[in-house]
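Given next, in structure tokens, is a single chain: the form predicted alone.
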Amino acid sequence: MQTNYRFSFGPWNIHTGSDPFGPSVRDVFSFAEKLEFYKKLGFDGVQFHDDDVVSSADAPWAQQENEAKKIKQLLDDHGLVAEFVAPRLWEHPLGIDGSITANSPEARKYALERSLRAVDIANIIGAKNIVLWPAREGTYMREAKDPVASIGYIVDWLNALLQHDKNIRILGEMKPNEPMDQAYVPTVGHFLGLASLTVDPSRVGALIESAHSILAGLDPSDDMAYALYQKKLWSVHLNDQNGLKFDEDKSFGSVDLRRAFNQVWVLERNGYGQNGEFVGLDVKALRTQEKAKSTRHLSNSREIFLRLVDLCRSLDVKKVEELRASRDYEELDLLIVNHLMGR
């Protein structure tokens, strides 16, 4: 059965163009303006951090609840749905040292309390997926924390959220580095290993970002296949990456088209999206792009994905299987390259 794909992105994917080495190059769109872009660009889902929904994650709950209800109404008015909520723990002063794995009991307490509120916010806006991006859950030097205790803290955090709400699912979005030098749970394999230790492994899965796999020296399509086999691939963040350095969030397929093809191929061939999963894009406009054109990276990435879907569906699968069976990989190599070149 062919999948009718749905797409999502987060408000942070339409940004100012600022970086640590210079000023912002374009004005900021308001949140309301960003919502207006979704349908026009062909997107149905909105990815949220908790403080994308509420003005302050430290505000009294009554205020957060009221603000979340207003966001839900905005989503309904625009015909949009919330894909997930992720607690943004890394930008708070108590999150400097990685709040889930911090040496400070106060910081760990803050991380848990804020995360539980993020679950409550997600319920209001209609999202059942909670994403853990463990941005600072690692170290700049290995002696700075107890690594065994830190893994235990992460499992404790997962269990607390699972027990707080029996309907949510937790999606781990793993990354090997940046902003920390080294993360404690750097890949999807590490995270799904931890999932088996939780109180309800059936509600712990993965969100795989292309660039994060590449930064770990892995092929994103292999990471996706690993999670798909376990029926644990519940979201993706497609983008592209030029080498092993910082997280670039380039438009999907803009660096390595064949690598992008293989990601679409493994998703398409294994029914991804047929249970409502979104094709999420975590891409950012080039820093120098002017404001009037600063959504093209989103429409371009979506267009490239759908063109690659067409190529997957038009590929001579019988021929691929014959070449696999005969181990004629050179001919298979040429077949794929010619197909990508439209020959």
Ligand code: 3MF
The other form holds:
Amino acid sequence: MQTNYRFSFGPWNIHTGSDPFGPSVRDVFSFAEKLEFYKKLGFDGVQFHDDDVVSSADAPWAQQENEAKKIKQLLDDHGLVAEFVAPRLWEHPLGIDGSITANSPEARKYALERSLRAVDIANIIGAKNIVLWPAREGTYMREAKDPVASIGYIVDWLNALLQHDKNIRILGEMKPNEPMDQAYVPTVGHFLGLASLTVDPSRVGALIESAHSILAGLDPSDDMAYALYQKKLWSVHLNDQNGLKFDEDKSFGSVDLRRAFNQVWVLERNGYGQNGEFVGLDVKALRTQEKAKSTRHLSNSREIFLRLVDLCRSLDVKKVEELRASRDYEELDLLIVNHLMGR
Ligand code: 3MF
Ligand code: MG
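Having seen the form predicted alone, the form predicted in complex with ligand 3MF:
The next block holds the full complex; its first chain is the one shown before.
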């Protein structure tokens, strides 16, 4: 059975181009304008942070509830669905040192309460996935926190969310560094190890971002395979990355086409998407891009994905099996490279 892929991205993927070294270079698109792009660009799913849904995650709950209901209506009006909600804990003053693993009990309490509200927001907008990107859950210097206690705080946080709502699933989006020097639970392997310690391991899985695996020195398709085997690959953030530097969020396939092909291959051959999983993107427009063309990275990434799906489906699989059996990997190498070059 072949998958008819559905695609998603987050509103932060259409952005004004500011970076740590300079201000915005494009005027902002309003959220309403961004929503108009989704269907036109071929996307059905919207990824959210909690404060992409509500104007402030610190506002009184009645206000947040009201705002979330309006977003749900907007999604319905556009024929879109919410894929996930991720509590954005890392921009708040109480998240300065990572709120889940902070030494301050007040900060940890903030992380928990805000995250439980994120679950409530997800319920209103019809998302059953909660994403944990533990941005500042790590250290700038090793001695700053107790590393064993920190792992325990993360498990406590997972358990509290799982117990708060019996239907939500938690997807860990692990990344080894940036903004921190060293992140706790830096890879999908670490995270799924912890998942087994929670009160309901069946509701803890993964979102794998290509760039995050690459930054950890790993191949994204192997990370995906690891989660797929465990039936725990519930979302992806496809993008590309040129070596070990800051998280570049380049268009999918724009750096290493073969690496992108292998990600598509492992997804395609293992029925990814057949249980409703989205092909999610997490890509940034280049800073030089003019506003009118600052959504091309999204449609381009989607197009590259679909072209790679075609290449997976047209690959001579019998030949691949023969070459595997005879361990003729030089010939297999040429077969794949030729295939990618359309020969
Ligand atoms: C950082 C990320 C994040 C997450 C997002 C959703 C801002 O490297 O990938 O993007 O994807 O916060 O959890
Ligand atoms: Mg991401």
